[in-house]
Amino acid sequence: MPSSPLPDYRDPCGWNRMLAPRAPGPSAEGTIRARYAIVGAGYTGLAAARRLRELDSSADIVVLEGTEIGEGSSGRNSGFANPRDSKIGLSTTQMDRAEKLNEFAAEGFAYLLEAMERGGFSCDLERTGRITGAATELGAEKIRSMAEGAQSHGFAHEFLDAGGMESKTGSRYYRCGIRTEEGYLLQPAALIRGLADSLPAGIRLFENSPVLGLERGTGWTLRTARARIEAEHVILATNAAIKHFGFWRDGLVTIYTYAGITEAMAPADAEHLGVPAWGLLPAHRLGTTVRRIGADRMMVRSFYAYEQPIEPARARDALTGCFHRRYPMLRHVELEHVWGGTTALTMNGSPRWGQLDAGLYGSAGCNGSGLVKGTVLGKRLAEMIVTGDPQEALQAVYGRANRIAPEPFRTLGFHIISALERRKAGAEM
């Protein structure tokens, strides 16, 4: 087993750096006993902890986070949230499944809103709608298909030509786009901090406590550098890092993605940033995500690496290029924060989720949609543990992840497919 399950993050999270300093909680020490131990204080782990407390109010619950809250993968995403999980332009058969997916997405989103309300914290949540933009003819074909699907299925939407895209985003880079009404933006580090700092009484959170070992006996024993945790039930809510414990290595790959936030711009420069609040997803999955942050900053997210991080300078150069291609009039504006984050991908987009062994459960492979999907998967995993409900409806809708080819074919295949997809993406990147 590797010495540490933590991702190799070489720069601090920009979202976290933009917030006021936060003192981390204590690390795990000594012998700790609990009915439930959760490894990972991301959206999945914290949702599971809250739901366990609701269903089993007398139980001792322990959450172990390998780093500081706000510096993990949950604080490093782009801050897009959506109570719908459907994609526009689907067939009638797919729409039937999409409606069921939307029910689970809405449940996860509502659970987040409830936690925010009870916790009394803000994460700059704002309903902005969502723009999908195209910079290539291939991307434009997808946009037109999305618009046709939206029309046929009755989804509220707005088709944007090049002028409309410039009006919304301030950039002349895009040929066209589509804006849908559903879609929220938020500050992800503020959200995960708020969720962690407002956990109900009876849940003990330990930070900077990576789990280095997991052993089965009459129950389960988890080992950190300075603690031994004994628990009846364990949830591994570590996403791709679940492979560290020997599970699902045949079905998950770790992808590093990179993001940057500009320095605060002068008012004259900020006039080029379009309408007050917007977020844009690319027409191609390897394209660049862009969003406006407040009055005077922009975020760009692009560039992907397989299983291992890239050098920070290379990521900064790539992201700076993405930003300046879209806003050549702002070539003097620099990125103040640049960082990497990880996600776990599966071959067919379905998560790995459920019972691993007696008293042992896991959730991984949110495929870049962990904020809402991870929340509902964590909530439902807690319900499975306490009530014994096998959650067959959820598993039927989300499906089961396919196995991925073994090494060295996996790495070779990834690089071949990535090269082809990058070529196809072209200016979307």
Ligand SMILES: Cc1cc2nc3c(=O)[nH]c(=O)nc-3n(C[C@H](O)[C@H](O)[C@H](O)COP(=O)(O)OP(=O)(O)OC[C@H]3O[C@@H](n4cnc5c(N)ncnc54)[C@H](O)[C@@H]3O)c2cc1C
Second form
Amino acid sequence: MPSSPLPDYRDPCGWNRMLAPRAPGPSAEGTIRARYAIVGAGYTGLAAARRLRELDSSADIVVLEGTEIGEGSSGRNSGFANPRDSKIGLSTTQMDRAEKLNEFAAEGFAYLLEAMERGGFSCDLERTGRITGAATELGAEKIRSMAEGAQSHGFAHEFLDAGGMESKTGSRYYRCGIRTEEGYLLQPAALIRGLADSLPAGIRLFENSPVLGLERGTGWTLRTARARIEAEHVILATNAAIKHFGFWRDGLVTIYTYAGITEAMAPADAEHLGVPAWGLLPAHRLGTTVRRIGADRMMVRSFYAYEQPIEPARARDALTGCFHRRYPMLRHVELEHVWGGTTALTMNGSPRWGQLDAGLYGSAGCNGSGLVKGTVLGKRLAEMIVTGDPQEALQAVYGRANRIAPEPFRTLGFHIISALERRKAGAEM
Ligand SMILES: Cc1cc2nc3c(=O)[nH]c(=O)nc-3n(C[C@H](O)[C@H](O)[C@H](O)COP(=O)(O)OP(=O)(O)OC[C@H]3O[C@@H](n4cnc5c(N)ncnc54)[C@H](O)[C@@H]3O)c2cc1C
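Return one more block: the form predicted in complex with this ligand, after the form predicted on its own shown previously.
To see the whole picture, the full complex is given below, headed by that same chain.
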């Protein structure tokens, strides 16, 4: 078992650094009793906390976060939120499932919007649409098939040739792309701070309080360095870090991925950044995500590392290369912030979710789209706990995550697959 239960975040989160400093809330101390204790204050944990409070208004709820708000992966991501767009290029049977998945996504997104409105905070949420861009012939094939799917399903879209991509993004790097109307961008650290700082009364949030151990008695006892928390129900909303507690070790992989934000650019440089607001996802899953931030900065996200973080200098070089290849005219522009974060992958993309034991629950494995998915999974987990509804519809649509091959085959398999996929991805990276 690793000595720290937390992901090895290493560098501070750039998004969080770009906001005004925030004093973290108190750490857990002494003996604390609550009906519900939630471990992890990411999107999943905070959605679960809010929903528990809505459904069980007299309950005492405790949330324990190992780091400070904004420094977990919920503050470290690229800030793409997509409530309804998994339709394109899918066959008819997949379309049925996509429709149902979209309903859950829409629910998660609406729950976030409601929290923003009630909490009265801003996270620079903007409906920008979403571009998927291709820099290789293989990627271009995928874009063409997405465009065909969109056409046949009557889904509003815009096919962009190389010139169209350049006018949208300012970059000549891409052969083509597709832009769909659905798609939002936001400042993820502002979102998670806003969610945490506007939690309803009755929810106590403790920061810098990593939970080190979990024991079963009449209820559950959680142990931090300075506190003992006794609760009737515990939710482990720690994403892949749930493996620390011995759960889903053969069902989840921790992936570290990296992001960087440029320094603020001079107006003459910022003229190369395309239309005012856009975000681009790559045609290949190992490719590079790019988005414009405000008037004068860009963000790039790329690179995947299996279970262990990479050296910060290596991440910086890789991301700088990604940025400069796309914007050779901006070779003098540097990345001001570079950081890594984690996401939890399952073999078939289905999350790990549900009851682990009497009074013990978990949710993990959002496979890189946890902003909306984590929100709906946390919300529905709370509903299952309070109402007893097993959430069969949700489980049927998301499916069950497969087991992953045991070690040493797992690590070997990951390295082989990722080497093959990297070759395929080529210039999409
Ligand atoms: C660079 C990057 C880019 C990404 N881009 C996107 C994107 O654009 N859109 C999108 O939807 N998703 C994106 N993701 C994925 C997204 O960030 C995750 O899916 C999401 O954060 C999952 O939310 P969560 O609440 O389940 O887990 P987390 O956000 O990981 O939250 C779990 C929390 O639990 C805490 N924790 C862990 N162990 C303990 C413990 N023992 N005690 C106490 N606390 C503990 C952690 O510190 C963490 O804050 C990206 C991820 C990364 C790293």
